[in-house]
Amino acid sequence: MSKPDHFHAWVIDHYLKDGLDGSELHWESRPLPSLKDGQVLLSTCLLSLDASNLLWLSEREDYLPQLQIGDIMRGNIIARVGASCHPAFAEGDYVLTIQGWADYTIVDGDALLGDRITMKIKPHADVPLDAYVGTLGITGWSAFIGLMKVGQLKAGERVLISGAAGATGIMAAQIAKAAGAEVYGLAGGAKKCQFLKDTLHLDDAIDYKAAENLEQTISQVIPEGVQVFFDNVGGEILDAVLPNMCINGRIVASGSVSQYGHAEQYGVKNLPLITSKRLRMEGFLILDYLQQINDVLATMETWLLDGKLINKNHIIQGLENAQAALPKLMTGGNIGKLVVYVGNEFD
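As in the form predicted on its own, what structure would this chain adopt when taken alone?
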């Protein structure tokens, strides 16, 4: 099995300022060095495009070290071990990890074992590999942890999910339904709302782009109020939901994609309602719950095989098309998880 001489990667040219202009990254070919003792050669199969990519392309602080100009762009990937000089990794192993936007990567095996993020996975023969970056990946884990652990969701409660046709939103919607909740979704466009109702069987869906007064529309659709709000969007949508929360309601802050990549942040006006309605609003990072993921993954894999969950990804072919696909995260031009199929294998 031959090893390639070069690898291709997306390299940061400049940070985004107020949205993407499509030139933040540039495509490079670099020599691939020889494998040394303790190192592992990863062959990228799938690259997940996530809202966190917009943070990593900005100068805003987040939960990982700041990427610098000239660094290879960072992302969640599934990779196959192409060659190994480390006893813990064998050729053919699959890992879910955070690495560069590159077709091949050489990494230190001890660093993989100690980064708290990398996981070895054994894909089920009856489950497509892309499910492990979507339904059974970080977005699925985030939805499960966010709803069941942070939100303390109970059967019969009224749940509203923003960005409900996005990667994490689709999973939150399905998990909430499986838990016996009354589930409503916010999404942009009639097609997405129809998908939420027809395919995911939500109790109703609201097209926020078509609503003249979103706060009022939510009140009409959910007149008894929202008990749990799973928020992927933040900004103006959070502002519209706050007056519709029930007393003692819970808000799970999963993300604020509406604010990523914008120099000027939206100031939420209705925050005083957190006090008057006695709301609990809590953010979380899946990194804080990784010790629970093996159990979560086993449960969700069973649900998928039993037909209780669907795997819905928007797949882009070819790593060279990754930068062009990135704006879909901001425009909502996808239904489901946005995934780049790299598909590398050795000759």
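All figures in this text were calculated on a predicted structure; none of them were measured in a lab. Positions refer to the first chain, counted from 1. What changes on going to the form predicted together with another copy of the chain:
Hinge location among 317, 33, 294, 99 for the rigid parts moving between the two forms, by C-alpha fit switching from one part to the other: 294. When the larger rigid part is held fixed by C-alpha fitting, the smaller one turns through 29 degrees between the two forms.
Show the form predicted together with another copy of the chain, please, the one above being the form predicted on its own.
Single chain only below; no partners, no other molecules.
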């Protein structure tokens, strides 16, 4: 490729305070220096817009360093290696990484190699690239690892998923079906339950908001009990599911979204059942499983090609339109995950 003279990027103007004002970032064009020894030029193809972007745009603690005013905004991207002066990266390689909101980025090859959030991927010829930040992205990996590795799900088993219409839940629901399980979802509202049954083909869905006694409702819908519970919600929902677990059941503690941001935490009363039913409840972090991701991806690619997984992103054309799309992260005015098409996909 011919290296461009300049790159474009979104730069932090001021932090997000109480809601987005649409001017937190400004668009800049900056000169692109020549590659030095050991450096790699990343040509951004896709930028994924995630809830974490709002955190990164705020002044607050996170697992990554605080961005400063004047820094380029940070995001999850897929990039092609446009040029490389590092032996581990060759022109045309694809990487999934966290970098700036920029069309081109020069990075240190060693740092990229040592960064455990960065992964080389080999996109399948018949799979659209945006699937690798969508269905085949980190949310999908989490759901897969949670169900199959942590939950040790086997075909034919009865799985229950809480928050089943949420980002991770939707992936867990599809993966569990693709793995041959009998899949039930918990969600709030009739519309979400309808979606789970009609679009994701779950065996049944339970509207927890409509249930008078959720523990009882679950036992009516799944009388033989739950073998694997993929829990995104925690709290009261977990308490209602525990008595419905089978002996030797597994609870995948994916999240406790019901408990986030509340000063008063709900106390789970049914924990003694962990002993008497010999349950296993386990949390996990996808970063601990990255060495298994290539196998996971291969399986998920096959399922996607077989139509067992749906890839449904909401694509925004052009990096210059990225800031304008941020409010959708708050209002939910989109179906599917937000992805910005930057370009550079092919040479």
